[in-house]
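The chain that follows stands alone, in the form predicted alone, written as structure tokens.
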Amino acid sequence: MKNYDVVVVGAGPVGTTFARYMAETGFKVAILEKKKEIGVPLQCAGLLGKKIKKVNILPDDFIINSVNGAFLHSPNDTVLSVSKEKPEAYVLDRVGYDKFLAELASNSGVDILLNHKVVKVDSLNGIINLKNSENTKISADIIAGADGHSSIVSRSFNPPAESFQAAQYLIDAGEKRFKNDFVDLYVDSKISPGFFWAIPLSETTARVGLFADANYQNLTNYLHELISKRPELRGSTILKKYYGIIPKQDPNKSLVKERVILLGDAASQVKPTTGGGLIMGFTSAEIASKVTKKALEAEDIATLENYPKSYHDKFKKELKVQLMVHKVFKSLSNSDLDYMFRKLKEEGAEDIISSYGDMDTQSPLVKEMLKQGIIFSILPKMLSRGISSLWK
């Protein structure tokens, strides 16, 4: 049986980043990945906020497009236009980027074992049972579950995670229809608190998708309906289809048990409002690596309990605000959404969103809209008071 200081289950970007941090510190590290190839199939919209460059390495080679703003569409197409002078987000080649992060980990000394399916985790003794590989068991002082929304590591001490379904098409409009540096976001009560997106790769091609509490057949129907009714999408050729699952944010999820910690989607480390999780996941990987280093050096696994504490200290307030925003959108009808967009436009909210909006940290924008009284003018009193109470 092979023995390691740290074994990471899952070779996604958060898992490989954590593994790299641990290997760079001098520990013996392995990654177990059930797939035969890292990064495929694509299961992400690939739009990441500018903070990505602060929390991980991102070579320009993997940036397909830079985004400065967004067109936000109500159901009846009241449009809010928001933008900044500098890029606010990047459209990535996610498959290439995932492979790059895995290569960095490998170059740092991490053993990446593909086609290694984990079937059981013993959190007390640090034993991992495997299926369909040369190794049947691997041991580790610390095990990190970074194996996605359906994490077998998480299920060893958490209930099954609740999740949204997601679908996305790569489309070719056949002519110049997209503004390269703007994404289009469309809201509709039938998929709230999810939403539709059109993320341009060029003036003629885009990733068009959605996430929602719906099955794959309904997702497909909704996507075709959107494409058929939107002039910028109508008549496009579908080049590729992608489907995925986004875990719902769960503030009560246990992140540590004995020798095991959870990271990324396995830890439900996703933004409630957008379903994105890489920046939070990368930040959590850094937090976890520091705690894990101390636990290994002190030979005291109880030290791992500092990881969820540090994670919650970092994100708890922001996630609380986003969960409230999530709750608000889920409660609104299409007529409510149209009214809200009209009021936002009348109140000059485009400038406020442009100044205070941030893909990854939305509480400053909500706080400013509360300060200016805009929240109270567009939402029912009960909901606006609920948001207001977050700052009391």
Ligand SMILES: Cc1cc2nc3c(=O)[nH]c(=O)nc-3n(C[C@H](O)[C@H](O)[C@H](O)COP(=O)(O)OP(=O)(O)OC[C@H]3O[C@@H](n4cnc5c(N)ncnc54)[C@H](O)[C@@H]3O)c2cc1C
Given for the second form:
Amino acid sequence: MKNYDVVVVGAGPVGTTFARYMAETGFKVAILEKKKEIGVPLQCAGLLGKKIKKVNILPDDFIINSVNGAFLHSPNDTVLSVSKEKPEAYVLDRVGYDKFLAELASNSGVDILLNHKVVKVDSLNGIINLKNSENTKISADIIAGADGHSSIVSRSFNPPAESFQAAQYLIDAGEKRFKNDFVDLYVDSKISPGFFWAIPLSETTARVGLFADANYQNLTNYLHELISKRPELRGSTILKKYYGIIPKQDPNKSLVKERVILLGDAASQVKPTTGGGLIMGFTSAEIASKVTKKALEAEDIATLENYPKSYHDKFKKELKVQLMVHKVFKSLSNSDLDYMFRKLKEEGAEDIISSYGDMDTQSPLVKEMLKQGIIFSILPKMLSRGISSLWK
Ligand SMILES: Cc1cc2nc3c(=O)[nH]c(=O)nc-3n(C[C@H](O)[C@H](O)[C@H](O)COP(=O)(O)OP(=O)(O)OC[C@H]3O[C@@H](n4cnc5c(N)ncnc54)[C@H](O)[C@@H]3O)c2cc1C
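Now that the form predicted alone has been shown, please provide the structure of the form predicted in complex with the named molecule.
Following is the full complex, with the preceding chain placed first.
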């Protein structure tokens, strides 16, 4: 049986990043990936806040477009226009980027074994069982489950993750309809706390999608409704269709058991408000690599418990705020949403959102809106009290 210091299950972006960090510190590392090709099919809108450049290597070659702002649409189309002077987010070639991260890992000495599907993990002894490959078993001192939303590694010590469904089309409008540096986001109570997005790749093409607590048939219907209703999308040609799953954020999930840790979507490390997982996943990969390195050096797997501790210290507060925002959105009807957008516009909130808004960290904006009394004027008393209690 082959033995490694660290085996990572899943060659997604978070798994390959963690594997690289571990190999760079001199450990013997392998990644087991069930697919034959990394990065396909695309299951991502590829919109990443500018923080991405701080939490991972991102060569400009993988940036298709830079985004400075957003048009936020209420159901009856009150539009809030928010923006910054410099790019706030990037639209990525996710397939190319996933392959690039895998190449970096490989160059650092990681063995990437494709077509290796993990079927069982023994967390106590560090044994992994594989299906349909030359090696039926591999052992490791530490196993990292980075095997995505339906993680088999997570299910060996957690209940199955709850999730949202997502659908996305690549569309071609056939003429210049998109403002290259702005994304359009549309809210509608039938999909809350999810939302629709139109993310331009160019002035004529865009990724248009949604995530929601709904089945694929309903998602498809909602997406077609949006495309036929919106003037900027109407009559577009659908070039490609993608479907995917977004795990729901779960603050109570166990991230460690004996020799096993969880990372990325497998650990439900996603932002509640947007469903985005890359920045949290990359940040967690770095935190986990430091803890794993120490555990291996000290030959003390009990210290792996420092990983969830550091992870919660880093994200707990922000996640609490985002989960509350999420709850508020879920409770609002379309007329509440229209009222809220109208009020926000009247109260000059576009400037506040432009100044304090951040794709990845929403607590400074919510705090500022509380400070300026805006939250109290747009939400029913009970909800605004709930939000303000987060800072007490
Ligand atoms: C439609 C959609 C749009 C999104 N848009 C954004 C966005 O704009 N920005 C953002 O930040 N995030 C977005 N996300 C979320 C983002 O794609 C994920 O958070 C990210 O891919 C998580 O990376 P990961 O490495 O944890 O898992 P994954 O990318 O899911 O990789 C897991 C890997 O594990 C492999 N695997 C699974 N099971 C096994 C097994 N048993 N054995 C071996 N290998 C296995 C899989 O084949 C896969 O390669 C979106 C998601 C969807 C569905």
